[in-house]
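Single chain ahead, written as structure tokens, the form predicted alone.
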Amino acid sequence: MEDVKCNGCHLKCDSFKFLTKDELELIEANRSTVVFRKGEKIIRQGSIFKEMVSFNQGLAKIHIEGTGGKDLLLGIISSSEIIGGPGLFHDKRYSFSLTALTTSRICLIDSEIFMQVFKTNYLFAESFLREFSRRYNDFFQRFLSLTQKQMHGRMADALLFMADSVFNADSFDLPLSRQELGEFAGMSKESVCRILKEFKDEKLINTNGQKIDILKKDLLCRILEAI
């Protein structure tokens, strides 16, 4: 695919839109534009952070890597959206990792420049850290459901989160394994395979492969909502 600048590409996040001409000419300069293939890392938990990620076009799994090969796996990201975190802030270095679940294009900006167009552009820098907030809101709330919800209603806040924020439609190809939507949910492969087939049998989804329909909306937020 051809590379877009900065002043033309429909593809950058909302926050972009509070740049001036000049200062997209100064992230233009410096940034550049990566294509990542399925399962390769785009961060490394751990790493020194040096750039920003913007996500042009794909699908990406941001997680926690836990000890004895076991991840978190908080959230998915899609086009459009800028990934920083608390290093950029706080101690210069990534808190998780990123990895594609699709062939992913995204531009990686020069960190060092655009904390210096957030120190002086102010709607940027409060669109900026509105996103910032929000995503780190749901990271909350998927510690809650973690940590307070039975495993059926957390299978179905999964199923429900790739519905209506992922991919804004009840029938979806599932970008992640058996094992990952068990990394979301909080719970064992072999339990995810167990209640996907009882969802199954009890006809509030369907499922082929990767295919997943969601038959019965209502009632799977009544699973959610159950204690």
The other form holds:
2 protein chains.
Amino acid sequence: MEDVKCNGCHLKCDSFKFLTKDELELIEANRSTVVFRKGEKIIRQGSIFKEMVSFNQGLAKIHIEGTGGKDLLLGIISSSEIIGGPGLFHDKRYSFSLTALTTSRICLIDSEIFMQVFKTNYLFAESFLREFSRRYNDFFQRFLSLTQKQMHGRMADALLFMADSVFNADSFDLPLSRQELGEFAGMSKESVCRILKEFKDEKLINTNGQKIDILKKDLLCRILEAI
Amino acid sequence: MEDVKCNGCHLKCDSFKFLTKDELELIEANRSTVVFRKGEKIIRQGSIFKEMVSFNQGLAKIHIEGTGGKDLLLGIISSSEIIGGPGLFHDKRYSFSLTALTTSRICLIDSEIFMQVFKTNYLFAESFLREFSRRYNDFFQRFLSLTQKQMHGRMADALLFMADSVFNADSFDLPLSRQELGEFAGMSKESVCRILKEFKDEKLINTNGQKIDILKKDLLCRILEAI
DNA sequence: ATAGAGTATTGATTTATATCAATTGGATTA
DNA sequence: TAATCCAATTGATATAAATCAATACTCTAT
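Switching from the form predicted alone: structure of the form predicted together with the DNA?
So here's everything in the complex, that chain up top.
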């Protein structure tokens, strides 16, 4: 992988497009580009917040790790996004973990430098805060889903999220194991299997290993909405 | 209630102390002071984001309302705080509801004017973002508690939160009904009664109506930590 | 090919927790 | 003081979903 300059990088997040040449060069001088392989942890929940993650390419999961070793999958990053979480402004710790699901290319940007640019370029700051808040709002939606719905609804939610927010297609190769899908939909891996089978028997979806086809989206939406 | 000028108001949030006289006067000219009584809704989830809430006095709950009428209590506001949620930067809708638990005094500030000040005074912006992110982080903690622990742990969590984060005392008059305490701890009101009784029988706490005394905090903490 | 390891599937059982039902208690009003 | 109403409590029952257990499948490495 050749090292592309930030200025010419077409993978960078939209917010960076508000930066001046000088600002971009400052970022450039204080970033490192790293490739993470499947399963490698990019951000570790609880550790000191030193860098902002500029996610460029690949697929990663945002998750929180409970004390009992139970994991909860909060979101999937599939396109360019600047990721840091509330610790940036709050306690300088990461509130969640970020783990690569497929080989992923990211840039790590020193958070002090990031804040320096944030402070001086309002257009950039506003764009970043929009992104930041969209993610915040997404967490709220997950919160609602996980606490208010029961298994069938949560599974419908998870599948529709994959189709609409990650792949923009009704057929896709799920980048998650059954275990991880369970962590996303808030249920055990066994329950995942049972519900997928039910959906398959009712011809709402088709499954073949990791391959999933959504056949009756309207019905799936109705399951999602039914409390 | 006489109308105090913002400049002389000793109830205002810390962030406002970073404003210049002119900025404070701008806010002053675009705010209304309102008193809400117990049960009155200050912010309605899903409605258009027009105003920031500067909470000054009283007690209120932040909650999300599920489609099935089920409510989930996410936090309690007991001291000055600027409240708006991610909609300020994102979709101009409130992500949660805010309802007074006791008579509460708040100021409503036009969100455009708020953003105008936010944009021009970086110290203010930074202070606000710190507050904003602390709340964000608190939601994460609740998320963790609600999804990773079971009833006893969640109840211990709820009681310790009241003692440490709301009242700063181990004895307090709970401002929530059993129903609401259930919405906070993620369980039915009947389960609330049963667990409070258990805790009482084990002499961890004492209860008498809304009055709650925490007797063995260390043991309660241990229940909280046990997965 | 074959062994081995991990993942997925399916069924049986258990458990946590909600719901339903009945009773009590406390506050408010007539 | 009685009547009314709503919240709280307690017990009995139902149910959603986890866990346990056994088997099947898939992939990798030898």
